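Just the one chain here, the form predicted alone, laid out as structure tokens.
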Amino acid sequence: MERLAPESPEETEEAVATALAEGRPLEILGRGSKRGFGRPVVADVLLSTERLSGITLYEPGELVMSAGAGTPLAEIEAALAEHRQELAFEPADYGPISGGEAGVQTIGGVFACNLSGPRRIRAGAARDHLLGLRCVTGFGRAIKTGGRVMKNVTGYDLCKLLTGSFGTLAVVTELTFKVLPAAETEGTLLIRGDLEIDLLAALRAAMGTPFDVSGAALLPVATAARSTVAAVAGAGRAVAALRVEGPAPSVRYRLERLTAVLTGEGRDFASLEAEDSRRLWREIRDLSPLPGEGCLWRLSIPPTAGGALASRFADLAPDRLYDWAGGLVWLAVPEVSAAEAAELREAFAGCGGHATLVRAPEAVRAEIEVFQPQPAPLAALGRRVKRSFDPERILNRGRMYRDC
């Protein structure tokens, strides 16, 4: 396949305009770390944003940064770390998660896929941190939306529309996003028990306290055993983890209060200091305790439904992980068929949830819908939005749905 790697927004605009004139669909990507996430793209030309790289603006005092879409996330995180700042939504490294290489994903890919990690329950999703962007639509025209501060956003909030569109609406060339100070320190409370339903209840109870929990996850027995943190791997039981961040005295106090509030029959407690806490949450963020091969489902459900469905999850996959206090469930399974996918989605639709197939062989991703099938009115709206940005469907054709 022909490959294009424009070095400027102007070259990107020209490349898209040429593809439109010639009727040649484009596959849009950064460095390819999430190429296995989504349906196989129907394309004649690959357009990479990897050379649209570099931090173009960083004002630590204003908590704002701008960068080219192809800028590696690692470069951005390193620059932020020098000023003790961070991306508060804690994006995971989807390279190994989706079967690719670690450490190569770009900031454009993070926002294109709306990737958010464990801290989403407190800080919000990636789209909540995007202030503005520049992009090229399927008309071959460059546009700008948003600004450097939230109050500059007027009219339609196209940033939120484009975030999570997987490159199907426009080729993003530059992004402006807010950053936040990193916490002074952190600690994690571990709750070990035999019943997942009880530990999920503990996570939900913790989220209802005033102790500002920034991470709430549950590792079943088999998943916990793969952790590199000794207190988790050696538990021999399921492990619920609650993270708190902030000044050291505040962290100690909140961990003590959470222990007192959550004490109950069949539960025992331990705590992790900052270094082990950070290691555990990196593992949870990047799903490293789950198998790196086979198919991977991402289920979004109401946290209150997690307890009732715990036994169902155990039947579906012994290798699983709960995040967001039970609102996000990862299931690792050896393989999946169209019939199994339909059955799984039907089972969880009744609880208000939906399922996304994050990792699977290309043949499987071509056969079944990777993203949750939409109700007819919503699907029709999606097609109209697609036509308004990309009428000839030249951008990542079929990446999310067959007809978009």
Second form
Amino acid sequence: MERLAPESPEETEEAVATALAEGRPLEILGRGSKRGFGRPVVADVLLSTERLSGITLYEPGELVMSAGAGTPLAEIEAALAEHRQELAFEPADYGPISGGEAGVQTIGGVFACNLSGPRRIRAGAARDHLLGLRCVTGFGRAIKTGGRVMKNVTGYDLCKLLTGSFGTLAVVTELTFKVLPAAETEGTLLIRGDLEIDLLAALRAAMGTPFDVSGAALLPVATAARSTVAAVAGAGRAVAALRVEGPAPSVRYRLERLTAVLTGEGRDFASLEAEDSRRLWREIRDLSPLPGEGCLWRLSIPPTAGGALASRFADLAPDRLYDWAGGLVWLAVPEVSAAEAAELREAFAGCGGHATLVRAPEAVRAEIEVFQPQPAPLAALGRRVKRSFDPERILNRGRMYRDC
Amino acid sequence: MQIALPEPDPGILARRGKIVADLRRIVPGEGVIDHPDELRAYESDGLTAYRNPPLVVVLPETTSQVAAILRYCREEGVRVVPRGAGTSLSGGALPLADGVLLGMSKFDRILDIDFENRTVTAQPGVTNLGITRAVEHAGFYYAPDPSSQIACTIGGNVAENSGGVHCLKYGLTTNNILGLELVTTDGEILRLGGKHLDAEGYDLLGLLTGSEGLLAVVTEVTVRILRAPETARAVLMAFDSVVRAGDCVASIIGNGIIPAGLEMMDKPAINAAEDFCGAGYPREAEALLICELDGPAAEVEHLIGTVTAIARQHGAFFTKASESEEERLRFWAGRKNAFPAVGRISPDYYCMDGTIPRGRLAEVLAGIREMSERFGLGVANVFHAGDGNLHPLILYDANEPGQLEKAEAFGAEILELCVEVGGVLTGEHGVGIEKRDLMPVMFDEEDLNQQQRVKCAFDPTQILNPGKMFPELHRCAELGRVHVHRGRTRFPDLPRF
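Just the form predicted alone so far, so send over the form predicted together with the partner chain.
Expanding to the full complex; the earlier chain stays at the top.
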């Protein structure tokens, strides 16, 4: 397949306008680390943003950074670390679980997929940190939206709409996003027990305390065993983890208070110092304790639905991971046919929220809905929104929904 | 009135009687208001310089009534202006003479409180503060706190993406909303989100929030609630120059501290507030900072020490940390009452709402001072200093001929300056009618056309709140046309490999 890699927003505009004129649909990607996430794209030409690379503005005191869409996330994180800052939404690196390498993804890809890690429950999602962008729509026109300041309600918030649109609305060329101070230190409280339902209840209870929990995950026994953190891997039981971040005395105090509040029968406590804590949350963020093969489902549900799910799918998917206090469930299941995958999707329907088939063979992803199917009127509105940006459907056709 | 509303359609005005009768069939009883005296109560919102009685007011009580009204209006080509409590400062709920004013005040019930999932589901007419009131017995609250929170509704907050003094740390409305039920102009009832996080498909929830009633009518809102922090304390810091105060703000944030609130007031605002409620602000200060820190007591104590030391380094001649909840509230009382306080020193004031990169504060303030002299109108400044959101209050007297026009011209110049230094026209009050004609200062035609295409995806006949946000209305069919420039390759050397 022909491959284009424009070096400027003007060249990007030209590439899209040409594709529109020639009626040749484009597959849009950064460096392709999440190419298998979504339905296979119908395209004649590949358009990569990887040469739109580089940090164009970084003002630590203003908490703001701008970068070309193709800038590697690693480069951004390194620049932020020099000023003890970070992307608070804790973007995950799904390179390894997608069969690729770590550290490949671009900042454009992170926002295109709205990927947020464990801190999502406290700091918000990727979409909550995007302040402005420049992009080329399917009309072949360069536009901008948003700005570079923290508070802005001037016009529609197209940044939100474009975040998580998987390149189906526009080719983003430059992004401006909010950056935040990294915490001084962190610590993690581990609660080990045999009853997942009880541990999930503990996670929810922790979120209802004033102790500012910034990570609330549960690793069932099989998943915990694959951690590289000894206190987790050696537990021999399911492990719930609660992270707190801040100045050292505050972290210590909050861990103590959480222990006191959550003490209960069948729960046994341990804690992780900063280094192990960081390692554990990186594992949870990147799903490294889950098997690297087979299908992978991601469910975003009301946290209280997590418990019911745990008991229903315990046998089917022993390899699971719960994040966001039970509101995000990752289920690793053996490779299945499209029909079986569709059946599973049906079974999830009762949980509320939505299910995404994040990893599956291309043939399966082509046949079933990868993203949650929507009620007809909502799906129709989604198609109208798609058309308002990309009337000829030349951008990532079919990536999210067959007809979008 | 400076800013023109769309010309009323004489055909609609002529059919008023029939429209009123038809609406009465959808909303029986007293839900349809057509008496001129009663319509006057709805002729304006928080932007009181603009008044325009609507064709008719409808106050539906159910979602299906809302759907029926919108379907009827779309079929009949009648414009619709949605309204919450009418506290918009940008004229977002300003009626149209040939338009139905759709008041959501009867949607005033809280439908569900779920502490385990930390959500509240409310009808859009519930007040912002009403949500916190419903959950505070259990130690929870709803974070966004616009100054008008006693009166403004959660539906209006969604429409305007309202902020407040705590949004530096806790976000705006858009960061605290999980679900919406809404009705589009074709009468479809849609649900977005719920009690889970993040959207499947496009983030229409994020798009709807801040769409100023131009895309759909919200009939239900699910918000995230938070457990209140163990301790909250405020620190007052006074400076003899605005530049020093601005540097102090940069330094606090540069030290990795994100306060729960970080506000600044200039001398005229400080004195107005002192006269109004005696908050204990030092009157001799050129600039005052109020910094709120929250969390566990030990952490707050530690941070107050750090913040106070930073303030001293930047030349603060007065610092004081609150020692009781009563004192904290008193510190805030002056800031929260700044608008009414300024209302007492001037017959009228015009509140602006630009946001700037914080580092440009001194320059923008100097510019505002110069304009103040040039226009011959006083100005008091209050800012959400932490996030660079300025609220210059321009003092004028509407009874003096020409002063309103002068105040508006002054305001427009301030906003143009904000954009020039890298900021935006509005941080939290919305574009509405007020800043509509300034949109081209920030966006070019392509940018605005794309926004209007999104509008067309929701409301192809443009009946919902027309005349707001966009300086020029294009027909949807025209915007949807694809202009292909085949064969005009400007970059023949585009890398292909």
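All values derive from a computational prediction rather than experimental measurement. Residue numbers count along the first chain shown, from 1. Between two forms, the rigid core is defined as the largest C-alpha subset superposing within 1.5 Å.
Annotation for V64: C-alpha shift under 2 angstroms between these two forms, rigid core superposed. Comparing the forms between these two forms, the C-alpha position of E340 differs by 2 angstroms or more, with the core used for superposition. Superposed on the core, the two forms barely differ at P375: its CA moves less than 2 Å between these two forms.
Core-based alignment between these two forms gives a C-alpha movement of 2.5 Å at A349.
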